[in-house]
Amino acid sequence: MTIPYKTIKTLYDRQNPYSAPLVECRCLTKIGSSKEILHIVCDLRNSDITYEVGSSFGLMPENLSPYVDEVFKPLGTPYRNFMVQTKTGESLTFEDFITKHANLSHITSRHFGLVQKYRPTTALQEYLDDSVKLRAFCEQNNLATFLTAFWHPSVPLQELVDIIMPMLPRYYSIASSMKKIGEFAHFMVASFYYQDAGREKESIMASYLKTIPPMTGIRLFLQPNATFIPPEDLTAPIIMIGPGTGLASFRGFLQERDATNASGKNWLFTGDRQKEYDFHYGEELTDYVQSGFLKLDAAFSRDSSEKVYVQDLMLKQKSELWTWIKDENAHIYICGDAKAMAKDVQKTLHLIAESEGHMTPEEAKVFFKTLRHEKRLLFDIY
């Protein structure tokens, strides 16, 4: 059985996020790492928001001022203070809209059609008549470069606002337990780079968090997950499989189990690229191991000539894993990448059932289907 999920009442949602002060933003990965993951702490003390481990928050980034300025360069400074309305009816300046609500990277045929409606040109019509040419332009440009090429002041600003793609929230698993840390929330935020109008650009959430000063309000809202929670039985063993940022939820699980004095065994499979640089929350996990609270298997794929992943470590421990699963009724949690990791881990579990449980492939399939039905095999994958 699992904990009955509490009905969480909050005044805040995607349309009305809470502005949580940013308490801490530090790099979890050490200098020398080939990637960057941030540890983020937000203050919820004045929000009345309560969360359960396993849930997530939607965080709303903001566009940095250099990118906002690029939009206004072809428009002109006066446009900054023009009042506009969002689709939800909120009135604000156009500059605030561009900063907080606009996706500056994506344009569509609607942008071409709008300008053509008020200021027809042969160049615009050529794009509207040629879908291949239109698609190529949209893929290689952004809002600022489109406005630079085609904007005309005869276009009503509100109509432009109405077709700009919205800024979407970014969802992050909560890497903490309120029972352990109180009215705060921790997150693991990965930074990455992508091509935007012919240049390399850092992911918007990471660049925003790294740029703003401490105690700046981060707009966020709770996204409960009633199906990814620790077992009600505090004596039940749990197996957690989550490399990379998939570790976030399991840090919350471990804090929760520690705070509630859960006597059930805890086994974590995690990892990343290199132990020297990418052992996220390594000191905390090592302390848990030394106290006997946690069994830890960490795979660091670039520490040897042959890459090692969590599923490889699972196979090495297949006999004990099967004992936990079959004889001790352990709950299994898988968190992280849906495209490769989650599929590979499931295949590995099936191989272990076939090897150690002497099952046929079909019997293994039925066995794990039953575990899912019993809420003993749970996923939070993305």
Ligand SMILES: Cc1cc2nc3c(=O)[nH]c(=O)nc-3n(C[C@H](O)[C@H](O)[C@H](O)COP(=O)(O)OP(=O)(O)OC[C@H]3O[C@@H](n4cnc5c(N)ncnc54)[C@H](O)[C@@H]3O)c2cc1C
Second form
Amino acid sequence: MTIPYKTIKTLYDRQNPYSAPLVECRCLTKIGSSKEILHIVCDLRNSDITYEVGSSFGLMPENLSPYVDEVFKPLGTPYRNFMVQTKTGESLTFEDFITKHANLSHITSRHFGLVQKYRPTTALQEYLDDSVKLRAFCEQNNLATFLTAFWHPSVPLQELVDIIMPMLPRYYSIASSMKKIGEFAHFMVASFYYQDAGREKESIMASYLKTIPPMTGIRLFLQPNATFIPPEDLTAPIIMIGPGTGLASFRGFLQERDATNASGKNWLFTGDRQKEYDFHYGEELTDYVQSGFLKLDAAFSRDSSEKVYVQDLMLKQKSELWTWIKDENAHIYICGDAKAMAKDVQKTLHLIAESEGHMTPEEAKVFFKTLRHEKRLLFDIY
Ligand SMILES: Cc1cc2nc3c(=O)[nH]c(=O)nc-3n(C[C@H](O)[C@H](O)[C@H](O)COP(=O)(O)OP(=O)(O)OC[C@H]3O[C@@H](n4cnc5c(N)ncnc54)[C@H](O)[C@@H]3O)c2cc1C
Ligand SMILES: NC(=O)c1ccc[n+]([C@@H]2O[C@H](COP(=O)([O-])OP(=O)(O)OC[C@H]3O[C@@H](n4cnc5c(N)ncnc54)[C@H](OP(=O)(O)O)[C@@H]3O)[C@@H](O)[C@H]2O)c1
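Given the form predicted alone above, produce the structure of the same protein in the form predicted together with the named molecule.
Expanding to the full complex; the earlier chain stays at the top.
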């Protein structure tokens, strides 16, 4: 059984996000870490938003001014103040549009077709006639470098606006419980770098959050998850598996179980690269362990010559883990990376069912399928 999910009504949604003051933005990873994860706190006190743990928020980033400036180099400064309309009918300056609503990374054949319509050139036509050449250009360029190469003022600006890819919201698992911290929301936001038009660019959300002044309004909306929630039965044990930012939801779960005096046992498998730098919320988790509230297994993948992942620690304790799952009806939650971690953790759960529960691979498959059906095996993966 899971807690009946409250129907959440709020004035705010994706089309009408709430502007939540940014109360805190600090680095969770310590100086010397090979990665960066931010701890973010947003103030919801002047909104009607109430959230349940296990849900996420959609946050709207903005493009930083150096990237916005790059777009205006080929166009010229006067374009900044030209009025344009978004697809939803909002009127704003082209500079505001580029800052808040535009995906500056992705260009498509439509950009080539538009300029070719008003100012035909053989160069543009060659791209339009050769899909391989066109794809290669789009992969290696962005809006600013496209405009630098091909822009012509005869193109109506609104038609350009209409084909610019939209800036989409980014979703973040809530890393707090309102029952513990009140009308605020905490998040863990990972920063990473990639190649954009031949130079290194930091991921948009982290770079935006690090740049804006404190108390700037972050446009956000709640994205409820009616199933990824702690058990209604407060005595039920839970097993939480979430390395890296996968810890976010479980910090919320632990705060909730603490605030509601849930007596069920809590077992967390988490970790990241190095204990010295990347033991996120290490003090809080250690306090929970010392008070007997939490059983913690933290895997640090880059502290030894051989990688240690959460599933390695699960295997080491497979007998006890199986007792929790089979005999004590623990609920299992997996949160974080979908591409590799979640798959490998599931494989490990199957191996444990085979070795400890003496199941065939087929029986293990049916066993976990039933758990999923009963909402005792749940995922928040991305
Ligand atoms: C339900 C859910 C919960 C989530 N929870 C969390 C969480 O708690 N913490 C967290 O950190 N993330 C979480 N995510 C992921 C998060 O939503 C974002 O996807 C992530 O933070 C990246 O967004 P960004 O704006 O920082 O990156 P962007 O800058 O938009 O980059 C995103 C990706 O696009 C690629 N890319 C973009 N532009 C280019 C380009 N020009 N050339 C090459 N590659 C490019 C990058 O390599 C990168 O992989 C969650 C996702 C979901 C769906
Ligand atoms: N595009 C990028 O450059 C980039 C960079 C960072 C994160 N991301 C994405 O952002 C999301 C969140 O990142 P994150 O910080 O939460 O996590 P993460 O950086 O992907 O990894 C967190 C921890 O999990 C370990 N790990 C890697 N593969 C694993 C596996 N198969 N099984 C179990 N553990 C594994 C990592 O070890 P090792 O790293 O030592 O192998 C690390 O210790 C992920 O979806 C990730 O793909 C993208």
